[in-house]
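As a starting point, one isolated chain is supplied in structure tokens, in the form predicted alone.
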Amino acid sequence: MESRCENCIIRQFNSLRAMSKEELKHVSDSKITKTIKKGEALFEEGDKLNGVYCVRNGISKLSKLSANGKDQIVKLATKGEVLGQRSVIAEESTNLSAIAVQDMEVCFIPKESITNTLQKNPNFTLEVLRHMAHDLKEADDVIVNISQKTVKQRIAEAFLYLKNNFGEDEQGFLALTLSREDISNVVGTATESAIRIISEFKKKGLIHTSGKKIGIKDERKLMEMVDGF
């Protein structure tokens, strides 16, 4: 019974918590539960949806392809966060692709079961347009990011919002591991320079390193560095 909607605490996160007992248990019975492995794809860009993906476990990287063929990482997507919702709601092609960097559990929803209650539940609708505009919010801040701090800055930055969004194992280790090639594609830089900077936090002991893994040995230092002193 907890994987029905209407017993399921993850959609207190996102916009299916305004969705009435009967509109759940329709969703309930059309959605159907995937696991995507690390590394495919729930979807990619230019992808046309019939429905939308409701994270259950795990944690996807939206991404961007640029004109020089790097990606640009604009999002990491985590359990409650529902992905593909404006493609499904605009009518349009996906303008991001959504590959796990972690083993995922998630639920596709029909698209007629989003439209449908759109049409008849004024307060579905408003959840769904705020969290859209909180998407627009936190897009907003990658531009002003990437056009006004240096890529030491934001490395450090993405460090701090990794720690704080995900936490640490027990060895003192980021919870999440991304590659360096993430690291770069979330930073908007070459892999080459986010390898040199990680290289040079770690000398100044601001990090400290084990193969992938990275930990944060001193916070404050990292803070300074993103506020600009």
Given for the second form:
There are 2 protein chains.
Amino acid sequence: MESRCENCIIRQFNSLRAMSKEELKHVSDSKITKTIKKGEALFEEGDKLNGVYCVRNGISKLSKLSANGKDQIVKLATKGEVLGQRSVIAEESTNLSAIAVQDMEVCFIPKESITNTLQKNPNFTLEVLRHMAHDLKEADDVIVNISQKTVKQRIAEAFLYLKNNFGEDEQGFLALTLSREDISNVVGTATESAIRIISEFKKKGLIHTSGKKIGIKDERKLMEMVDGF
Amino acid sequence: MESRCENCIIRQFNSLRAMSKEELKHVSDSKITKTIKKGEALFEEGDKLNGVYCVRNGISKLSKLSANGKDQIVKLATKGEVLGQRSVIAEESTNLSAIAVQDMEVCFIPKESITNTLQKNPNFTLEVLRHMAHDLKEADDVIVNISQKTVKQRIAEAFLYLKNNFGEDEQGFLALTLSREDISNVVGTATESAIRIISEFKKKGLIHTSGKKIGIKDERKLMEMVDGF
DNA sequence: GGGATTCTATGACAATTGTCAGGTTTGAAA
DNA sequence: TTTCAAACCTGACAATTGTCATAGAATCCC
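Now that the form predicted alone has been shown, please provide the structure of the form predicted together with the DNA.
After this comes the whole thing, all chains and molecules, with the earlier chain placed first.
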């Protein structure tokens, strides 16, 4: 495992690549590498964050608790993504919880390294800004999807999303296995509804399952379903 | 009407306040003031924007067309807000349409002034970043609300939002009058459903109406309803 | 002022989704 | 291996929401 940020490939995928050598050195000297087990939290809604987390490996769900006690998963973050940025930048406690859905390896970077660089290196700030602009656009898309598509369409879309973003294993199952509850929290529905629709998809031959694992059998039909056919 | 940005009070409410005198002068020299009538578009989904719009007066809805032909209103922007930033920063065509729901007065600022300043003035970039961080948080909240609350709750919440953000007129009606269709597009439901619930609220004495205008009568009950009582 | 058009309203019904109440399976720990 | 809790699944039913049809009210424009 590479322990110096300067040599870390992950960096290429996020805004840290816009840092100067000295800035990176400073980050590298102050960072702490952590291992997070599946089910453990990086941070929880309402926490005051003293830094950001750079994901080296594994996947985290970012979720928010609603008034009725259900979690809504807003985003799934993987290798290369930086978590907690929004909170550090706005100097507010975080509005989301980050919980590992797979074992993770992350680097914690104290906020001083970040805020200092934000004030001095416009390239870095601009890079962060671009990432946030992208996140905002995605959030807009989620809003439209959730409000205008049926649960069935959203679940179909979620499966395609999982395939495109996290890939499949050797046997053709989605590489990221989520519990039925997590799936329902991604699409914003009751767990029973999600399960029912998964069963229906299975009967129709759109997917196949083995335990929690789900594999896509008929991608085209799923895509048609998302578009309303 | 003040025509020099340097003297414009609106600026205090947005990221332009972080610009230097010279930068502001440049913006001021290149900006174009426009009047937009209610119902007209500032820009439409898919447009490539050559600059941003600083709202001096009036209100715009930011919406996105869904596959089934319905608009989803993602945000209502008013005095002081800068529209089109996301698109200019990410150098992509815009993902939202901006349509005036009231007559508007806006300043169009060519993107060169913005991108130049973004590259040179970290304070400005940071300020823009802070605003976008705030927008992102709000978007997260919208996602949770839409997916976890009933239509009734969302409509109650929308009325409270309209009161808190745009105020009331002398007779106690919400200062921003939206059509029933716009209301349904804010909360993400069918127009008929929105109308039905508005009627119900009226019968229960939570609101009163006069034509399209809506006034809040029992704010506490509305708040309770939002929280699920 | 009259006619056309758009917006608002309501009823009837169907489809979707949530809730509750059981079962069964799975998987991890003792 | 057994055991137990958690996760998954299904049925029955109720509540919510969407759709279609229609009619009245408001508004715009000539």
